[in-house]
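Single chain ahead, written as structure tokens, the form predicted on its own.
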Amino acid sequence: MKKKADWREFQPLIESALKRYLPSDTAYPSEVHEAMRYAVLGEGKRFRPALVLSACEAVGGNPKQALLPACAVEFVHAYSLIHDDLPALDNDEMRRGKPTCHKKFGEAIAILAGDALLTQAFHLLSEAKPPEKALHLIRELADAAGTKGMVGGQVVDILLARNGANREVDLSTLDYISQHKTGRLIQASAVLGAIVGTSSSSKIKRIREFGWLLGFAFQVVDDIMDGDGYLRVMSSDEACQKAESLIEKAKQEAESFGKKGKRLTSVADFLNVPVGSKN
């Protein structure tokens, strides 16, 4: 019987390109950059880079050759995680099972190593080719990233937990949260590897909307995981409900790749996955 294609086969390769792509430990100054590989390399499913290669794949490219924005994917998660875990964010003294990123080096460095592994991830992007392509992965990118996305989201989120928890909140700021502070990284993440394996834009078109899809699901089962978030407006069945509609949506659209969409299918399926096994 012939083995299913199952995006969890790029990791090995995704390893090896994260390893490559990052300063060097004993570089100068050494203590940023041991703080940037500390923050990437380990434990982690590479959930959003597979998504950029499983995504170039779909659409009839080379998924070696998206290697970059993969990694400029997962440069800017790593960011962000650090980030979060800060005392002004979530205070969080674990990560992955490892002290985080602060704890380990301070607030200081570890606020640098976040700002260098967002910097170092469109310095990645500059480097594809041709240069126009370089740009569109750029403007993808940087959109995902900030106020129009991740930024965006997180500053909605503080807002409202600024309140307190027991706020009345509507639906449409929690997908408003949704959508931008976890959804439209990985989004992106498909985009990127969409552009890099083909010109044809409504091969992209068809690849943006399966990465609206998959993103918006991964913060709905991420809720329903957590008790919180759509816990607060509706129930866990409704959630589920609402979880189960847009991966079906997700899967369909992956569908329409054909058999070069297999991969695809299977980082949609992963959504089943208990949420703490996800970053």
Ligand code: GRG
Given for the second form:
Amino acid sequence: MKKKADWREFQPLIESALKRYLPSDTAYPSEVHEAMRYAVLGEGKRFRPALVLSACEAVGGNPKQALLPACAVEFVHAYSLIHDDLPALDNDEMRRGKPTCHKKFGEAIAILAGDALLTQAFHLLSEAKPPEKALHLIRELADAAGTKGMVGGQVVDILLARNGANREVDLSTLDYISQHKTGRLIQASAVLGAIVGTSSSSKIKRIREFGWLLGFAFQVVDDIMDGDGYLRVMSSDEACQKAESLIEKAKQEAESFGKKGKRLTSVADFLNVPVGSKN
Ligand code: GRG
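I've shown you the form predicted on its own. Could you give me the structure of the form predicted in complex with geranylgeranyl diphosphate (GRG)?
Below is the whole assembly, all chains and molecules, this chain first.
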């Protein structure tokens, strides 16, 4: 019997591409390269890069041709985690089962390693062919990572936390944070894969909608698991319903790509597993 298409099958391919596209840890100045490799390599699920490859496959492309953008989104994700863990932000000591980058290398090197991963991501995209596609990929990732996306969402999240954990928060602010802090990079991952795999703007549009729904759902599920965020304004059952409805709509979009969309459907299915068993 044929195995069900699953996004996790892409993990080994992604892992070796990440190693290849990171600077060598012996290259001068080695401290920052070691920190970059430390933050990227190891335990991550590679959800976003697998989404890049699965979206490329769904629109009819060859997923192997989407490895550059797949690594680029994982570099942006790793940079965001390094900076998010810093004392000025979440002040976390552990990440992916090991000391956070700043605990291991010190704050200055960790900040610079994050900066270098962000710039390396755009270097990778600049190598995509043809140049018009490279430009499209660069613009898409820049918008998702900057103040219109992840940074914007993170800023609103920080301002909210400054007001105190028990202060009132409205649903539209929570939606803004989810859609921007987490959702935009996940959406961009899907769109990057689609840009590599097709020139059809209608297919890219459908993938954009899929990515929006999936990225939004990702943060709702994360809040349910952390007992925070949406659970400040709704019951756990209501939050689960919100997540389920987003995931269901995302699955419908993925299924509209037929057989080629099976792996993309498996990405959406991943968010559906029972709360508490994700990591
Ligand atoms: C510092 C600019 C800047 C932004 C930070 C994404 C983010 C914004 C912070 C990370 C903190 C966080 C817990 C965000 C929610 C999204 C989330 C659950 C990220 C973890 O992603 P996974 O589950 O992690 O894909 P792995 O380790 O598997 O890659």
